[in-house]
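What follows is one chain in structure tokens, specifically the form predicted on its own.
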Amino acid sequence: MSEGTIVAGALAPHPPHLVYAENPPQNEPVAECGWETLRWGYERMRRDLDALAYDVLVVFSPHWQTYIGTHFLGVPHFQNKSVDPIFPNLFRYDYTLDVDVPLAEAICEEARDAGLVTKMMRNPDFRVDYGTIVSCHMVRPRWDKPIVSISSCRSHAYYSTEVMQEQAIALGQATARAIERSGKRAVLLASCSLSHRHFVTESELPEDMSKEHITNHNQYLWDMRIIQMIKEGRTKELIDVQPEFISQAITETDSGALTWMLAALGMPQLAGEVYAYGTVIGTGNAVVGWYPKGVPA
């Protein structure tokens, strides 16, 4: 068997807006139009990972929270309707998903390996959180891929910014050694958004994009910094100024998941392609690509 590889890794925030406003079959309510730049920026991103051979979608979301260790998909198939519990009225949707269960195995044995408390997750009857769905859905709408799921352990919130960082490079590299073992083409997804500020209040029309903006100036310099850092290849310094950035704009990052995927990738001095920037309901997403041979062609 020949060795696994990760062909890319991908920055791939989970709004449902975007879901909502390309109305794809799977979903019920039906949009105007709305968040076009992010919408397009994803557009793009397909296209250089549809130029790429791989197998399976790796996939850590913030909104599969578990506080007793990492957990993993566990069942070979998945078909139910996810619902926002937030905006059920822009995200009502019937999901059919396969699970790669080997490689979640192999990643959960080498991380309990290495010292992290994991579990498989085998009830039949989960209801697959909507961060997975949405980054899955974004970056493979045609879903023909298999994907592995990762919990996001909340050691952020448990203990410190600090311990949630060393479990997830631990985590990434664990990752790593079991898909070059698996001898698979793995894509990483970091399933989460920059700034993290919420309106609290909704527009009467959701995609009324007259409404939409960053929460507040400071979030935005924030945003600014990190992506220079991404465009630039700074991934230590991007690493090592999250529990600042964690404390300073709320950000989803806190999950654990972007330290994750750059850990995977062995913190490589790499520019990420920055396809877009955007805000949702007032939080800073940003669309990227780490390709480790370089962006396709």
Contents of the next structure:
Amino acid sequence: MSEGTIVAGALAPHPPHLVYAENPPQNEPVAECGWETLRWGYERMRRDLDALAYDVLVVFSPHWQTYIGTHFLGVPHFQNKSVDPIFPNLFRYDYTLDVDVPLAEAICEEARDAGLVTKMMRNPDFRVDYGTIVSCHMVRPRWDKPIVSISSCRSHAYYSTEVMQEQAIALGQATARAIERSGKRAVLLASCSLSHRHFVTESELPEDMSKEHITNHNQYLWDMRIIQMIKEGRTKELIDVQPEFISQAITETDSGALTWMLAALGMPQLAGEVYAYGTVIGTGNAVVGWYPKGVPA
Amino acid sequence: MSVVIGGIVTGLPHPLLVPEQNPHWRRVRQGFEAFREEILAAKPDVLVIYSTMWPSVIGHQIQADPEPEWVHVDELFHDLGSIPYKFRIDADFAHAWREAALERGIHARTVAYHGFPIDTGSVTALKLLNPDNAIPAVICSSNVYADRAETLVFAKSLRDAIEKTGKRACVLAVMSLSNRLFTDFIDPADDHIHSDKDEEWNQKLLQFLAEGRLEDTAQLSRQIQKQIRVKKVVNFKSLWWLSGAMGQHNRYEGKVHAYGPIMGTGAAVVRLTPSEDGIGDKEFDEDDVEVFRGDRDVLSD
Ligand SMILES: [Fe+2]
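Given the form predicted on its own above, what does the protein look like in the form predicted together with its partner chain?
The complete assembly is shown below, putting the previous chain first.
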């Protein structure tokens, strides 16, 4: 068996609005349009990722919140309905998906050996979180690749951003080691927004794009600063500014998703391909790919 | 009519699913059972739950599916088992509450969708306090950005709805006292309150509640948030809500049915009944507020 490899890492935000606006058959609500910049960005990223012929998607989701340790889906197949508790008017999605349980177990084991608290989730009645579902849908709507889904243990809330980052880095490195041993070609998805202050009201028609904008300019400035670092491959700096970014722009990177993904890639001084930036109900979202071995022409 | 009984209950699933694993968890379970008897005796027409385990972003959400049915699994304690449920929801009351909220400037909406994920706290409370659905229920969310004014006015809108519909209501806050969980798995037999500081504050809160001093505990909320709450949302709001819903004073008869650790958190079952006695009102520091005038764009992290 040849050595496994991470063929790409992606920042793959999960506002359910994006799936809603795509109108896939799995989702019950119907939209007229909406958030095209982000959706078209996802389309372009999808094309680049598809060309890499990967075996598995490994996704880290802020919406599976496990205050005790990092958990991994550990059931081979799930079929259920996901209703977003925050935006149930937009996201009621019938999913059917396969989990690469051996890889999940391998990451879980590596992470445990690195000193992290871990647990496999074996309950077949469990509902997969909508962050995992939205990011995977936007990256691979055909659902023909197995996934590994990793929870967020919220150490930012329980300790500090610094502890969160330390743990996310250890988890990222463990993920890389397990993928290497697996012989598989993996794409990693950091399922999160950048700035994350929402509007607290919703317009009559959620997809009315005349109402969509960033919640405030402070967040926009932060998002642009972060994107500049991404475009210039200043990865170390990107990680180093997280404490300020998280507290000042109330970001969803507090989950550890972005830090985990970049750590798994080995914190490369590598420019990310920014496919799109756009706001969703006031939050800042970027669709970005990192390709350690380059993008196929 | 009015609120005839109220209280606080923990939302963690251990007393429902595995009470036998720890004597504290069993006592909390017994506390739920004793509270259930008192609720039934008070003959409420509706049981209203404010769940700190149901976060919302778009204002407050109110469950209005008349018969939600699902198999629930907790995202953290999934290994304790699945919880099949079927509840009876008073959809008309949910709509009346929403109307009342809008009148006070509160953004609120009802939700009635097949498969909506009712949170672990609400499921646990309803399974233990209302196992045969004898009392129709209503559940509301806790807005992650809402601070005191919005929470309090939302609670007052519940009083408006109770008044308007002429119902006798039981109002419950599903919440932990100190909410710090252990960050590693423990042997259930070793469960204890996470720290002495958490324990002391929990005892102080229980003392106040046992004395019927609901508004006094509500007035302490900002301090409680600083002292014993892991900061997941902007503030510790459940006692603001409960006091707003029951009446912002200290004239209650309180009964602590149970208190103990669940995975490090302070888990309690406390009943409050409106009473002519109680400790009386003192001067309160916090302003009262009747109408919510909107988000003032004051960001807090
Ligand atoms: Fe999110």
